[in-house]
Amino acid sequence: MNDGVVDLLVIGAGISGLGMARMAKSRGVDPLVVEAGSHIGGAIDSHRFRTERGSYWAELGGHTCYNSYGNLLQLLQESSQLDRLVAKRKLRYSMQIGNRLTSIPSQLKFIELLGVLPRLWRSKKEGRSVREYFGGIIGRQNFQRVLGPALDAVVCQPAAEFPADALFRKKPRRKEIMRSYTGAEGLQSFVDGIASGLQIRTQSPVTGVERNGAHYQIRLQGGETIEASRLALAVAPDVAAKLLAAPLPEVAARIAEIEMADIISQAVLLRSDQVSTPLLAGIIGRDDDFYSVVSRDPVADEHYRAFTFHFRPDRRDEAARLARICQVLGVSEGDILASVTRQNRLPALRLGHAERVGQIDRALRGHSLAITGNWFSGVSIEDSLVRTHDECQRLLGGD
């Protein structure tokens, strides 16, 4: 900070914003992060249930990290966490059809799969929706019965109109790192470690952004203002559009075109001996009120099990959601030791998104302002950090 002016102000303390702050700090820049709520981590939220045996975590949002997540691994290395990774054992996903839990292969129409490889080699993702690309490869029935619901589960919203090239981007793997991992207290462990040493102000909603000469003037709820020489927005697109309406209206207009999807995530804790459901990575819902169920089973515990259901919005109230959870898991409501609910929001990407991002990037050239988040190239943790790395490099230079 020089003469009361912040070197870099980051709005949003999700993984994108924290990543931006940590990357900036490694380049010798002193960042300040402001977060509207009390939680840091954004869509990463490892809830810690209190049990008679201590804390037991379950993921309410993001839950998957792989050895292809190079930017995340770099942040973990810089925050001295790389030697504390917890391996996740490989378990299968199952599919819920009505009140029946079944294997995914049993739902495939194998005749439709004939000739998959030639179609795969000929097919191009660019300019095609998920339905067009993947449905063309595996067949219409297999897409409707299996792959469509599976991709809905991946993005926790109807995925058919998603741009196909926004999913499953290939990334180089670090072979010395275990393939799939988490932290000692879930992914929140990573967030807390990355945030350590950063200046973060929670419960500080930003109400406006203006350009003031060579600086940005940021207004906080309550009337406080902060001057910053550089600014990074790591917030949802609707929030970013509102904040940029005054300083960059053309950018705000493009961002405002991006839709959002709501998800209701509900996690339940049970004793292991109360659940007969076999150990699994998760459950894909087909024509159900939930997109997916994420299990804590990949990190073994002999005493407890937890399951997080990602429900479609406006379909069931809390009592009805709990009843459906009990049906799927084959337990009674009295068996549930604890339950917690969180409202999640994710971007709903559509065809033409890459062109829109290109327009945004061209309009940002020459500005000391960066925009990042999970709504540029994909919704995964690493997709978010790839964007963050690129924006940090544009804004501050360096590797």
Ligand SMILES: Cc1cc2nc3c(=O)[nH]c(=O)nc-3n(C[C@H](O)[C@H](O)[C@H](O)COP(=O)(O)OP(=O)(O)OC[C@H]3O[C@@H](n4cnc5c(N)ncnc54)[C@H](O)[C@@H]3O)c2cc1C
Second form
Amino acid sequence: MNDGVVDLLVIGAGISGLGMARMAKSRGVDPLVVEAGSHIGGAIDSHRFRTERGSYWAELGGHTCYNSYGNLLQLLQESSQLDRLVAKRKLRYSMQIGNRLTSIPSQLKFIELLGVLPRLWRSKKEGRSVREYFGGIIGRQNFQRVLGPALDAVVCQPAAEFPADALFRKKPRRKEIMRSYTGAEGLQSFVDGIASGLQIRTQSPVTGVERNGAHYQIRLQGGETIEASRLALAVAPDVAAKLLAAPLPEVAARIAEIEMADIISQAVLLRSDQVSTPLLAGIIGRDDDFYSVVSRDPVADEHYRAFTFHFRPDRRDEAARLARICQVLGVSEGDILASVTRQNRLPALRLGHAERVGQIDRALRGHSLAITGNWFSGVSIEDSLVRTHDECQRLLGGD
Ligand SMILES: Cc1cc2nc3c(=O)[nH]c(=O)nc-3n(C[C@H](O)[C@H](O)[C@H](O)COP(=O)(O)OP(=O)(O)OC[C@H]3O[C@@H](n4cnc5c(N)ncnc54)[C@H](O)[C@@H]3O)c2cc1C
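Since the structure above is the form predicted alone, I would like to see how the form predicted in complex with this ligand looks, so please show that one next.
Complete assembly follows, chain above in first position.
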């Protein structure tokens, strides 16, 4: 802070905003993070159920990190967390079809697969939708029956019109690190470690941004203003578009074209001896009320199991959701020890997105403003941090 002017104001305390603040701090800049809600971590939210045996966590949003997450691993290293990774057990995903839980390979049509596989080596992702690209590789029926629902489960929304190159972007793996992992108390442990020592103001929604000479003036709900010499937006595109409407209307207009998908995520806690469903990583819903179910089973617990159902946004009726959860898990409502619901949102990327990002980036040149989030190259935690790293470098220099 210099003469009441903040060095760098970061809007949003999800992994993108916290990553930006941490990367800035390691470059000698003193950031202030302002967050609308009371929770730090945004879409990373490891809920702690209180049980008679102590607390038991379950993920309401992001759940798994991989050894290809180089930027995240760097942040974990810098916050002394690299030796505290918890390996996730290798368990399978199953597919729910009506009231049957089936294995995924059992749903594949192998004859169709044989006919189309040779195209794998000729296929390019760029400029093609998920349906065009993956459907071309695996065949139309296999896409509809298996891969389509599986990809819907990955991005928690209908994925067919997503740009194919926004999914499974190849990143180098750090072979000395376990392949998939979480933290001791879920991914929230990582967030809390990264946030530690940062200046963060929660329950401070930003309602407006204006230019004030060489500075930015940021207005909080309630009327307070903060002056900052640099600004980083790490919020969803619809929020970014609103906040940039005054200082950068053309950029705001391009960002406003990006749509968002809503998800209703509901986690339930059960005693292990009440659930007969075999141990699994999760369940893919096919033509179901939910896109996916994420299980806590990959981190073993003797006494409890938890399952987070990611429901389609129109499944608003809580009683109907609970009834479906009970059907799928083969339990009765009385067996559920606790239940918690969270509204999640993810960007719904479409073809032409890379060109839009290119236009936004050209318009940002020369401004002391960074824009990051999970809506640039892809929606994963590492995609968010790749963008954050690039924007931090542009704004502040350094590696
Ligand atoms: C159900 C689900 C499962 C997922 N699973 C995985 C997974 O297993 N692995 C993986 O890599 N990724 C996963 N993801 C994706 C990943 O978790 C997210 O893309 C990533 O965490 C997004 O981080 P972010 O900081 O860009 O955005 P967010 O986490 O959305 O953070 C934005 C923050 O900005 C705040 N904010 C909004 N408006 C304002 C305002 N006006 N003023 C101040 N603050 C504001 C919000 O409250 C929020 O805290 C999953 C996502 C979901 C929803």
